[in-house]
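Consider the single chain below, provided in structure tokens and representing the form predicted alone.
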Amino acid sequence: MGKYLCFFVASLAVTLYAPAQNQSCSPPPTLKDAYQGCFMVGAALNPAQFTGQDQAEDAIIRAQFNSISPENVLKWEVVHPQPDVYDFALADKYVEFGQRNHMFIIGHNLVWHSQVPPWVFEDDKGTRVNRKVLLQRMRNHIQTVVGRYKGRIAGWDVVNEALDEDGTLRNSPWEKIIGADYIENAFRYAHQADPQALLYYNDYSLENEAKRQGALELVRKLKAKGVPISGVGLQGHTSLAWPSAEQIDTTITEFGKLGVRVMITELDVDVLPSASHTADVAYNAASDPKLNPYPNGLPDAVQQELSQRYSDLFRTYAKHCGLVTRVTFWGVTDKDSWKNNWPVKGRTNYPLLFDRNDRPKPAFDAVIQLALKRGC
């Protein structure tokens, strides 16, 4: 435990632990330094973390990460809640935090089937709008939001989760009203708003064969049409057993063959019994004590499994240095992870590298040690 306390003191500078410091107590490398030259390491942030309300996690973020993503503040329902109303208050603070700390800033996301206000797809009488109207609304939204942060947000998740599990296009309101080319149009609108920004397609479970093939075909079609797509985000919502290293390796390799970069965009490792085989936020499962086996802490044996799992994941990512350009955790510490409440409300989960007391877990050390051994 001593090396974790040393890290905590050195990186967070918390006065309470200052007496534990001594001349021989030096912190291990940070995540961003350990993988420098291989890929950036990032985290998704909530408002408390980038507005100064959570000083401990703020310090972790600044010490450990060189890229940030927003959990929610750039999603449509937050930034554009009504037809003629944009609210950039929190989004501005998020971007300012990234700039102040010299980070690679991601915009998440522009077009998604979830967290979109009903008015986007309806007229003032509640009737579904036509293709022309929805395309205009999409264009106005994208060009307003992307244009505001031109030259400041470096990369955008332009389209999020457009595919079903079988690899076909999701029957979302975007697809129903506009047609399959809504994806192409979204990328073109984003490129017009900021020609220098990197533009990504982002989705979960692309390690599964059918969905991966659908995504590969989508990227092929976009590139054949000259659509400016820079990369593909593999969300990385994993468990202790799924996906296998082979599935991840194959997925990264196949997208690389198409000439696009790959990002791991929403990484976490679910250590609890499975209640779902999807990462669709619309899915909810009934509460069951059997699905919440560790309410008072993670057993040492499972802690070691988590460490090994993270080591295996980063070994696979590091195998593709340069092709994989960023690995972003979906959250900073266990206490703020969405996995505590999805797909079962109120569960206690342990999916990240920092615990509920803002301390690095054994999995953190495993990820650092892997980099040191590999010489990343």
Ligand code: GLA
Given for the second form:
Amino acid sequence: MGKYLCFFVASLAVTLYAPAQNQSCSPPPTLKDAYQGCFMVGAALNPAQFTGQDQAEDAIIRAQFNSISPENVLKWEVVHPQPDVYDFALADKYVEFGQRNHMFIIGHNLVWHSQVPPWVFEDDKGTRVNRKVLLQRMRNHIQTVVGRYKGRIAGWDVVNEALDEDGTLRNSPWEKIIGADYIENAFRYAHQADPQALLYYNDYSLENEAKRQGALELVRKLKAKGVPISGVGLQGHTSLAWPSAEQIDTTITEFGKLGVRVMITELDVDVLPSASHTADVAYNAASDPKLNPYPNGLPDAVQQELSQRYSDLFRTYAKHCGLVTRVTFWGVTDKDSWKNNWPVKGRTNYPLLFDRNDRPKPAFDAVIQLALKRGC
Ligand code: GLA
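So that was the form predicted alone. Now I'd like the form predicted together with this ligand, please.
Let us now look at the entire complex, which starts with that chain.
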């Protein structure tokens, strides 16, 4: 009888993804528990997940993750759609969800060239504003948004994607109108608004040599000027083949030498044929059935490849426990990943650790096993 009860309790716990309760018949640990001595494990959330509309995912999130990022609700176009209009309805719910569940709450993001309304860069006649006006607008935005969540949002992606692939500064409206020092100004404004918050630079493809060198130089210059930057986010939108473990390892090590922490901030693994050479959200490729080979399920061989890939990625991250302070997935389950619609709309992708029915995939087990083997 005792044996059956134990089995029942263990299965129930696995089903609910609850942390281990009973050592003698312990279910697998959760992600956050497995990596507790190493780094936080986070996920980017959509509104259905933090407003109670998606109970199944809500349960996964509360059991598995100890940090959350907002997929969209803190972007400029959502919180500050018009010059005199701030809308914090969803952002407030996101932060309340994180506080209720005692999570490390991330703000994403303050200054980016995407998902920012055109009015930010124009006057009421549609003419481009000058440096002084744009700095003023940036400052007001940062003070209002960071100030509202002072002491509650623990870390902010202050500047997102300021670099081009060759490592030079992206010619964004921010850079064109303000000049290169828009970056340091954004960090200083954020620090003034919440001196305790950790402040990050966040970008993709920093594992590639040229872009990495540009980012290292940027961080070096910011540090030399005393700009309050605490960390660098490697977005981590990866594929089965790119970037190599060696590229990731070198990237983490090099940023570590500059005295900043490193986070993997938007992790997913694209298993579909490549349709793009960049992670720029502005890019879109045409639809083609050849680019969507697994509409009815992932073949076992690819499932195994994905598990191996995830195991390799976490082995590399865990090599840098303490320097890497957080690994955040960009989404929770395959069904709501942006990767189903970018860079080609309407594909069936499998980039995360939970499947379309909210069940843990073999890749989930691989990530847990890796932690158990390493003794994280
Ligand atoms: C970038 C951004 C994220 C998100 C993803 C795609 O990586 O930083 O906010 O938009 O693209 O969803």
